[in-house]
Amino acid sequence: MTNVTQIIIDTDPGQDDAAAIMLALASPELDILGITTVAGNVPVELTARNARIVCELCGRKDIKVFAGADRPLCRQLFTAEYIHGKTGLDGAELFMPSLPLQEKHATDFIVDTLMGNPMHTVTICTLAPLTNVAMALQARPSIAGRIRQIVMMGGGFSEGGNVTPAAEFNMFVDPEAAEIVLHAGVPITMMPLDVTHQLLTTSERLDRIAAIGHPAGRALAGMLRFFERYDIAKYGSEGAPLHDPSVIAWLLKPELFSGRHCNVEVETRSELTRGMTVVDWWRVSGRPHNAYVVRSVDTRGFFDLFTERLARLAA
């Protein structure tokens, strides 16, 4: 197939991470070179297991999974079991995966993959705190010039934060890593809360997923029904924001989204606003643009794409 995009998925599953991985696995336009996991929503031992569970649910035991950083660069780990449950994937019947975990560290895999492929051919999809990617950039700074782009779920501006009044979870957990990545000179597309909060898991949308008639669809519907309970109580909304699949959908159908190039900085010094992303949407700071920040999405088009691709798993 022509026009196949080679990707690395860096993740901390998490029910919405599971949804993103499933969307990628169901999309032939994407060649998943590997999945790297990091401590975030739950500790890295669980994120490494959860990524392999998702691959097995989708019948993809060919995917290689690599465990990475077990804590942020210079802070104590903050996790989100209060949202995702003690396993990270509560809501579905889980199992011990037979898919083996690769021995190589995630950071080494990222570096080796970028050095071993032609320039500007590998895209990194980050669904988690940016620790693994920052460590790879620190270990081999020259890889920055080889990355095609980084598409990240993280940050927020007019929506504020979702873990503190100021900060989105991925940025809050490891703001120092986010600062390294944002200043690496790599083309970046950022999916902040401002766009992901438009993608709600309503009952009708979850019913469509459950009706697909495949173990992955049924498991995901259960996961998301568990996942949404926290945000429904918090926001009074019809469902939970489906954050991470926005990254994969951007690669598949960028025309569903709109945004603009602007400067993004992340707060690392203040405890009050730790992890806050300062997005210069109106370009008043004079600082150079370092990210394409997405702000709106065709919600119906997104969920049509998402459901259609998951249905392919049952075909």
Second form
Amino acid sequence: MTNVTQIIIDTDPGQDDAAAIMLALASPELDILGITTVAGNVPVELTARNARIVCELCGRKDIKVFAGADRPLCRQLFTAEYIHGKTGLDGAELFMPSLPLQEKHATDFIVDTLMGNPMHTVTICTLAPLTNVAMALQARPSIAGRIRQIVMMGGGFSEGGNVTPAAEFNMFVDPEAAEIVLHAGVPITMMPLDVTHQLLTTSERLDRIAAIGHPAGRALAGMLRFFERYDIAKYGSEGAPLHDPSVIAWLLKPELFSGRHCNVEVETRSELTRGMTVVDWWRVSGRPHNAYVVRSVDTRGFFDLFTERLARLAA
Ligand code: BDR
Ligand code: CA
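Mind pulling up the form predicted in complex with ligand BDR next to the form predicted alone we just looked at?
The complete assembly is shown below, putting the previous chain first.
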């Protein structure tokens, strides 16, 4: 098939990560070279297990999963069991996957894949703290010029933060890693909370997912019903923001989204605003543009795409 995009998914499943992985697995336009996992929502042993569970639920034992960093570059790990539950994927019946974990470290896999493929052919989708990607850039700086683009879920602009008043979770957990990635000179598309807060798991949308009827759809509906309880209580909203699938949807249908190129910096020094992204939307700083920051999304178009693709997993 022509026009297939080769991707690495760097992730910390997480129910919304599971939704993103399923969307990618269901999409023939994407060739998943590997899934790398990192400590984030839950410790890395669990994210590495969870990624394999998700692949198996989708009947994809051919996917290679690599475990990576077990903590941020220079901070203690902060996890989010209070949202995702003890396992990271609470809400579904979990099992020990038979898909083996690859022996290679995630960082080595990222470096080797970029060095072993033609320039500008591999896209990295980051759904988690940026520790693995920053470590790969530190280990082999020349990979920066080889990456086609990084599409990341992280940060916020006018929505503020979700873990502190200022910071979004993925940025908060490892701001030093985010700083390395933002300054690497790689083309970046950023999906901040401003976008993902428009993608709510309403009960009508979850019913559509559950109605697909295959095990992956049922498991995902169960996970998302668990996942949304925290955000519904917190925001008083109709559902939870489906953060991470926005990254995959952007690769499939960029016309659903709009944003602009501008400068983004991340706060690493202040305790009060640790991990806050400072988005120069109005281009007043004179600092170089280092990211395409997305701010709006066609919500209905997104959920139509998401549900239509998930249904294909059954075929
Ligand atoms: C991000 O943090 C995690 O809890 C989610 O999986 C998502 O990647 C949202 O802030
Ligand atoms: Ca995530």
